[in-house]
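In the form predicted on its own, a lone chain appears below as structure tokens.
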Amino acid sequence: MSSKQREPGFSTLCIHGKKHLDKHESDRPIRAVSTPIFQSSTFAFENVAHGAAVFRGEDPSYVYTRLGNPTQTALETELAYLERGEAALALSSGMAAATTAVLTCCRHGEHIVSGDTLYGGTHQLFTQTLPRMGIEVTEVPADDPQNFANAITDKTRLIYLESPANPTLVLTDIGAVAEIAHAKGIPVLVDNTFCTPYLQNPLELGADIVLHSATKYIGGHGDTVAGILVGKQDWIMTARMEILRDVGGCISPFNAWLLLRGLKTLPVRMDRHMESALEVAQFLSYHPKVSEVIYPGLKTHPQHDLAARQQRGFGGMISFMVEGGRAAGEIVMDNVKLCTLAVSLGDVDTLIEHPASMTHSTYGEDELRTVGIDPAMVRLSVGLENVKDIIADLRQALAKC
């Protein structure tokens, strides 16, 4: 029998946290089962010398919640561990995380290569805001790693990926892109929002930075907005002490606590999201009024094998097209009764939306066609309701077409 200690399973770690492995944690005088909310903006110093040591970076004590807070630290510790990273930084939103990551890596006159199918807010950051700051972005089809190799210049400082992409569910071979980027000394960032650390660990596939819109599956209940970055300790410290310090996209202690609470049920929720999503995708695949279903868990998905290789599951997101085009899709969305017509995703509620006019309205008509976002596309975030009820709602809405 091996004497090596067995590492707890993912569900155990989500509930008990990294402290399950750190024996010294049990020596703390405060033994709260749930991490407390440290609702304080400011922290006192023992004396002037202590304060000076903190500001010189010689003492890790807390100063001001914009830079760090014990509740935030607890969240960062758990996410770094679940993503197999050295450190993490929690921020006020997914877009705060994206902006902080980009500004940590890039300066005026430098360049990013990204996949061409991105969350609409990220696309707008890349095409409207960053160029005003002197940072250029080239967006390329993300399904072929060679496209990234072809777009790299001597000024490229970051490769930015979403895999699976929002809303087309196009996957990128993360390992292949990382190999190309690292040969040029360029870091790779992967937005892992759709998969969460339960289904995919980009750092283990070769990426350098992981981003989450923690608003989605990590929070899981549609009641908080937040972002997470995970990476090397030195890189995270730079992001915190330069960009977060100066730009100020800090997370509140209460929101950090909500995310810690959400983490406890993440694997249970993701299992249910996936189980129901596959059943809904199969239903839609055989429905006579649905012309196409996009879900990596279906063997008809062109990248099903890649998804099976680099993910541990296929997620809870589906996109589909209704026969009759955009007008028919709008009829479906206007007639659902259980599903909620709303943006965002990863909620316990099933959410349905129209990417072309909502989450991805920052793309022009030509751009939508180029990146494969059909004007008829409907995006569905499958929730935790009884799957028979979700299917019944979609069936009655499709009957109205």
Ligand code: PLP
Second form
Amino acid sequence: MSSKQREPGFSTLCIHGKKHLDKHESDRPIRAVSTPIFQSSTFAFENVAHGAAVFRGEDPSYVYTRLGNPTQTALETELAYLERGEAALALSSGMAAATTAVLTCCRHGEHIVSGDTLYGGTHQLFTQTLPRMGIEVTEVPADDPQNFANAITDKTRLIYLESPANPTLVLTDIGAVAEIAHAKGIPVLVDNTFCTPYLQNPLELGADIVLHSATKYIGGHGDTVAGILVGKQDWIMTARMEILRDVGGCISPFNAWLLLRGLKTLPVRMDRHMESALEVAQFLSYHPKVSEVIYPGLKTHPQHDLAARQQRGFGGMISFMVEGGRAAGEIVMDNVKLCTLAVSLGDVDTLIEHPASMTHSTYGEDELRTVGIDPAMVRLSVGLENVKDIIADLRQALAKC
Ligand code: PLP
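Switching from the form predicted on its own: structure of the form predicted together with pyridoxal-5'-phosphate (PLP)?
Below, the chain from earlier opens the complete complex, with every other chain and molecule after it.
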């Protein structure tokens, strides 16, 4: 038999060929300016002993992208830093982040106190899905920290709030709630989606966990669904190795990369969102057909002072009501041409929507009124178009009422 080495077959070369090409490349430094996308689901071990050490948690090598991936790590490192936290966990959506956070903190028979105005999906999780799993949630008006104190029981394991809340823009005094919660050893989670780390750092205000629907301002371009948790190293490790591992809401490396790209322009975009939002809010508040404008940057907002103290800016979200109520609001939403009638927010595009029938349709009619989501409310996410064009579009739509 010939000792000549067999040429690999064509199908083997299709799979392993690149390794031969790479042979002479391995010493060449890469120094990519944009973080590379590690589009790999799995990572090789040196030998069985190495694999076993990784599984025992004694070696930090990557194993499998559900648990970690270099592109995810780059994003997590960046967000932990921006949110002034020890560690972060990137997930497939804001709701995956909420579910992972809740399941990390609570078991069957335990309890959460949350603000009563939440993104409608979170409200659904709290009032429908978690109770089926034996986790009860008490939702309280979030503008008074004492309401959180009054709802805490000996089973409470988490305080959960959005500040500013979607879509009412009600703020919570995060420091005051953290003080109340910490006196009872309970962690506080703040959904910081509306502010982003550019405008607010809940951990510095006393919170323990920060959540983002990174789908919104962090991604910023309406092309990615993703979520982020930031907190203490140990807590993030438990969330990753117990809940993410079992529930599986991992982010794809490509989506992690899109968020890294979005982060590069976050401050520039937020500055413009805010500048335009203030101008649009002022336009709306002087418009005779608009009965109410809710924007924390307006001096008329009841929590303007808290917003100025707690945040480094007022954000790009506005809610408003049109004279004539829900029907009149629908005329505006049906007649905008530049603004897009769509849910989500924080995009370069200006998005307009009706919370009562869309994002917050998980609240019953009575619940909507109790928590202050007027059925006539219109929510506007002010985008990055020329603000004069946004205002002209709203003016022509309001003229149709
Ligand atoms: N938190 C807030 C404030 C939101 O507005 C949303 C979605 O709109 C979520 C969480 C859920 O995020 P996702 O849609 O990325 O799952």
